[in-house]
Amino acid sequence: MKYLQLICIEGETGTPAAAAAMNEHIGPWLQETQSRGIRIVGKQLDEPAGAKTVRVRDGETLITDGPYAATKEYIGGLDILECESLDEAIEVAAKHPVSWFHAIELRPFASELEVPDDLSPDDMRYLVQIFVDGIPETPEVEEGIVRDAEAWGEQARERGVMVLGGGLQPKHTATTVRVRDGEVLLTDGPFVETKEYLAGIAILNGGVTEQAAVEFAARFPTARYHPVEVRRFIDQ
């Protein structure tokens, strides 16, 4: 099963000693997970202040600078993991040095995620985060959203704009992992509680401009009802 691993930064980045520990141990974690075939791909995100939040109301695209939610917690990066079970995903997350000082959220994908065999971090330019608030629209609207979302994904893949994307299982399936004094602490649910929660992601390729990414996000059907956030990955 494939899991989305969100690297969650809680407030300040911490002390110099914490930063040094994370930098020292991230290499061995990457080496181990990649050698075991667990970590498929991942990349660090740019600062949340550079995000664009996109909404479409009455046919007009509204763009707000910054993340959709003004919280001290934010997502600093992500990984796509292939694990046999949630227990294995938790084991992997607990070894990630960020979990020793901040938090890691694990979310299973709603259906089998198609990952290109040759996908590399260089192919990842923008992350589109699709949020919902859990309040269903009318059955007719919901059916239209599902239909339009499928068409959106097919078009994005045909155009080569989206290199990877998929919906996530409901927020109650999320598991947040923290390690404190050697003890693994688990919390059910997302790492931060907000009105809207992450329902899916799309990763756009290295040739996409910010303007194109925002326009692309505005065409996702839920943008008419909920926020869609666009964040750039850090060039490596």
Given for the second form:
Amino acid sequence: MKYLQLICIEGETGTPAAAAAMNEHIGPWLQETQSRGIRIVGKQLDEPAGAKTVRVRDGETLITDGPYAATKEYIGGLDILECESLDEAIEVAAKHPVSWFHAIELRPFASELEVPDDLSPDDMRYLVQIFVDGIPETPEVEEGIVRDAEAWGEQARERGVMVLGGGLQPKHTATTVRVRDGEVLLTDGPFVETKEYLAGIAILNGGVTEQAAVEFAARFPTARYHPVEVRRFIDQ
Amino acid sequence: MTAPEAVQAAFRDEWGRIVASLIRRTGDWDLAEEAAQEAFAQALASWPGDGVPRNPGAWLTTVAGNRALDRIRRSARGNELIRQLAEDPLHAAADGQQDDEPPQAIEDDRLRLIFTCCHPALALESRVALTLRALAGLTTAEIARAFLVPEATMAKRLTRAKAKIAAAGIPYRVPPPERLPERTNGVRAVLYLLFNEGYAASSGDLPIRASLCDEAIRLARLLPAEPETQALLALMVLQHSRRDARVDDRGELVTLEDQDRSRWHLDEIAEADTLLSGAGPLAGAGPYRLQAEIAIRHTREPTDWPCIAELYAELEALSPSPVVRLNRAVAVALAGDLDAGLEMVGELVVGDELSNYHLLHATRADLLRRRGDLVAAREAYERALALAPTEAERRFLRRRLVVE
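If the structure you just shared is the form predicted alone, then what does the corresponding form predicted together with its partner chain look like?
All chains and molecules follow, beginning with the one already shown.
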């Protein structure tokens, strides 16, 4: 099963000691998860302040600077994990040093995620985050959105713009992992409760400009109803 | 035993077993519950006329398996599932053959179900609800009444928990050995919470709440018999053995010292005694063992307060809490050192955590009275009265006030 592992930074990035501990332990974590065939790919995100939030109202694209939810908590990066069960995903998340100081949210993907064999972090430039609010539209509208979203994904993949994309299971299937005093603490649900929640992601390739990424987000069918957020991955 | 009584007994003994094995075979929680429900409905309809089968469990398992297969055949993804089931004993049972799985595999099913219902990635309230639904067979309406929430809320909670198990990949299994101690601890916590919900019984539907105690005890018996689990079982059995003495004929709460001991279930106390004497040395005992050791000493006369005070000191070292400290203070006082006990209670009165807890003030009043400090005792009683949350508790305190 594939899981999206969200690196959740809670408020301040933490003390120098915490930063040092994270720097020291992230290497072994990457080594272990890669050698076990669990971590497929992952990358750190740029500062949330650089995000663009995209909405489409009455055919007009509205772009605001910054993330859609102005919370202290933010997503600092992500990994895609292949695990045999949630237990394995939790075990891996609890070994990730971010969970010792902040939190990690695990979200199962809704359907089989196609990952290109030769995907490298260099191919990842922008993250497009699709938000919904869980209030169902009419069945007709909903069906239309799903149909349009599939076509959007298909086209984006064909043009080579999107390297990876998929829907997530509903937010009540999320598990948030924190490790405190050596104890693994689990929370049922996402790490931050907002009205609109992450329902899917698309990762755009290395050659995409910010303008192209924003245009892309605006063409995603949910942009007419909910925010779509564009975040840049950090250059490595 | 009449036929309806036999169905009731079978429901108690077999529900969890049947649901657990159907979940393993089909991976579908709703299907498993519905098929099990239909099997019991059919038993109710046919046992009075046909007689109770020689092996009710096997009969119900076969019928539930058939019902599950019927539903699968009617469903869209039926063919695929039936192929998967072709090699499975469920299929054999449906063809009228004997269910020849070894009993151990079936026991394991129930353990799988307990560990899955109590998975820590589910919210605690969902773990409790799911355990009652899937293992104990309580209906959604009954669970909702027990926890004083609307039925729709409880239904949603159960649906979401089951959806998470399926969608998030929570495995249906007994955890591997390295995870077992921690996960068993989690299961014990859910069972004790379940028990205490029933035991508190200050509100809600009384018969349903009493059945929560029965279910918690029954489920604890299913867990592997390790010392801390046996201790939890002993603790619950002991507390439950006083159920008929805790409340008097007018429905008023009766304290331990005032209880009519002839109403205690002595056979249950004897069982707890046996469980505890087989639990090994006290050194390194866990919190349930210490609580059970305290509880069993409360059943003996005269009460060994010095020993109880010592056990509370150990419990406080292991899991410190103001309530444990309060109980320890009482034991210290009744062991003969009234001043030391009152001093500990006094510290709690000025602390923040328990200062508004009515029983803290009632306890202080009681100890003050024993010391002959009658004016201060009365003040403390009045404070307790003002803080008591329910009318039953106020009546209880008022009775004590009158006695003094």
